[in-house]
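Taking the form predicted on its own, here's one chain by itself in structure tokens.
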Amino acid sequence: MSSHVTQEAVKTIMDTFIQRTQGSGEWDARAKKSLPGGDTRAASYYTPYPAYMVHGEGCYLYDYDENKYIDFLNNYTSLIHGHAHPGTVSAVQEQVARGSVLGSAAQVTVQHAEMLRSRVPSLESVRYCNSGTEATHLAMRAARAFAGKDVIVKMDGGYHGSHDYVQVNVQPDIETDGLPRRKLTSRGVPAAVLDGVRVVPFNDLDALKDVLRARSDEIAAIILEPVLGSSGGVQPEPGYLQGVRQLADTYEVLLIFDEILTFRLDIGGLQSVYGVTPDLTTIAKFIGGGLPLGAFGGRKEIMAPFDPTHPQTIAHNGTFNGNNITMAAGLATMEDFGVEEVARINTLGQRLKDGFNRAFQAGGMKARASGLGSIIRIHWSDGEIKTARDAVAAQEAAGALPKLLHMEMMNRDVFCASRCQFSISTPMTEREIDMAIDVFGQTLEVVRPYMTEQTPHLLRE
């Protein structure tokens, strides 16, 4: 097959998108005059430009050009009830009429904290901030203060936000054999950050043990996502999380679970599913009801210094910490997300995953849908995915295929993350899931010419 066929397939996908979204293209050109890249959030960017979304209702989104999409992005999993959830809207309207942020302690903050603590027993004490980035930043600070040590161990490919101390190996090291080489992910981060971080592969207890044994006198904590999120949705092997807990206890370091992405998968987060109790937990996403909110908490003795009356207090301020509108929105959202709702969207997620895998099988393709519950991710390999290195290496070997699949699904009215991640919201039904499965199968046929020429390793003979 000639490259001309591949070029035509790619051109057709891009031209269709541009034709459907001409108004968005005009806004993108205008935006780039004021905003580097045209927006203020790297994750929102995809080529040739992002569609400008102007309205959301339930599990549907509408762009500037009046295209209607099933929304499987859900603002990167944070919109558990989709858009304009009646209970959340009502709570926000009632609160804003009383004041957006009153600059003092509020009952709604106490009620929100009580609900979190009722769901997650390890959260003996909680503090609020405005993002997941702040939550991991402050949890790491709390761990260092409690342990009296400076170093944090993170996973190769682990994502914990955008503050400096987690800008290490966000993109995993896919070149070095053995222990990953530590590297800064972003320019502008001080090289000194590397002194405070050690990196090990996910799902590798031996590597973690070696680092702890050699450096436990300087290590304050281990931080990890129970399922690696942005680096491919890599799941823990049986016994891995329990083994991490045992090693943390053996070497007297703290364990921080970043459940910002995974808290939606069970009423008590994945720590309740796996029966592993961390010392500290970070949570964000849907607990703010679609408004900015992060939380961190854990054992009372670790959190105690955030009390301003503590003799060795840790100062923690923020103009909008626990603001009344966000807390009201989050409380209303969580009240409508109980055990039954969790189970239902997890079941829909399994239906989506099974449907995608049938489409891969029918197309004779060596790829698969993976994931837990209501978050599904595409792995561009039928081999074993144990680490972020495995997932990212497979993604890179797929070339432009993930981007083409994302774009063609948008052309067919399904919106997901450009990294081919899909999340389920409570307004969805089997109808939306089955529509997405049909679109997925159709899209695989459209991108097949590209696969035949550019990624033949993903096709079965």
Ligand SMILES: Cc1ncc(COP(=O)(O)O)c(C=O)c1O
The other form holds:
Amino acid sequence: MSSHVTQEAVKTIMDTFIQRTQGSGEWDARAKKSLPGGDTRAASYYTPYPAYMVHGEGCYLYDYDENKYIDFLNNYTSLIHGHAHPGTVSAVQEQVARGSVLGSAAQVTVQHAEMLRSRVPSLESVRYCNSGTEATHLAMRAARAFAGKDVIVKMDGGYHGSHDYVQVNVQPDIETDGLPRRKLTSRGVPAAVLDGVRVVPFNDLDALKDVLRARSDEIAAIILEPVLGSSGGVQPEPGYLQGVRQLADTYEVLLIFDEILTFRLDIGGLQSVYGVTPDLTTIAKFIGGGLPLGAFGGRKEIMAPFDPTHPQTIAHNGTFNGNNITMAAGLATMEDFGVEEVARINTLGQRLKDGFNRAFQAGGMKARASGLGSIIRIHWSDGEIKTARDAVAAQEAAGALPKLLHMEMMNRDVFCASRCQFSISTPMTEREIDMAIDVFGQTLEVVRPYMTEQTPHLLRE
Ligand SMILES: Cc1ncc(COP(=O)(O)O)c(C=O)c1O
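Having seen the form predicted on its own, please provide the structure of the form predicted in complex with this ligand.
Zooming out: every chain and molecule, the one shown earlier first.
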């Protein structure tokens, strides 16, 4: 039971938010008449309602009620240059004036592919679609076609978008001791999907080996993010990714790296950082310059059946695949995101992480900022976070704390993902980072009454 003190702390945060965003509240009431929940994307929802952002410029966002926020959401990491980046805006304007999608092959698509391939040597051949979801869907299809086998191994807590074949253990199994049980994450997904998917914990080579040894005659590929993103930013232990590569080779299954989130962390993605070469890679988010885009590619012989003249083609269509506006926006965005920019925002990310950790220390709190480069997450524990299960169990034990933190930071003009993920964009400077660190420290003090009563395990004696 929550006490009067907790209820007051929560109420003050919520009331402040509602007071500041009255216009958004009115739009939310109107939206709910047309849209279930008032919106059209689960990840952008938070209670009592999401603020309506109406304008973005650089690293700042403005809501309907004219509150100004530093934007650490960056549309879930996909806006590398923040909002209305001049190079991207002119590329889109020039292209839209010449036609948005011309229903034919386009030079700009070739140039985009050349740019991607120059950065990621394992992308011998690449195809485009309109989202990360489609990219993993098609990479898995390509892997099955090449291997002549159907089953895909994924990680407990691994997120690869919203198509049916990855709606298995997106929420890690935190109830079972030992190996995770396979479970569909969404209603409406056919139960038969479970037959085509096996699940193992991240950072557990023994579990992966056991599954491959028992079923390599059925398994086409392993798909994983080099760092588990939506399950809390869980990093690979030294040697883990190399071990996965070796096991894939030993048991003759393909390795797919989902670098949709992680591609921003190094010019060649995390595969270049860890020195592990997958057979296929999926990329999305910022490579579309803020417009919808997904890419998948890898070894030439695996990708070859996407050539319509191939004797055994793989189906791949899409009315807006490689549309000129998106490709032009993506190319312009990538041109302005070179080695120096990657390093600069990664350094800002480190500064943010260090500042948040100082705030946790100063507040006597047993939590820490984690993450790599320009993406920072909060781990609600000072213990080891080795698997998605560890990260999510810690998050669940933190109760409403992440939500309160998110909302109170909004009350203080800092916008991040409601799961407390912060991503850096190139218009940010040390000034914005230090402002966010100050706000974080102030926010921790506001939520302290909640912690004292509801999550005392997160406070030092
Ligand atoms: C690792 C990963 N894979 C796939 C996806 C799905 O991408 P999209 O939202 O573009 O469909 C995401 C999106 O956040 C992601 O982080």
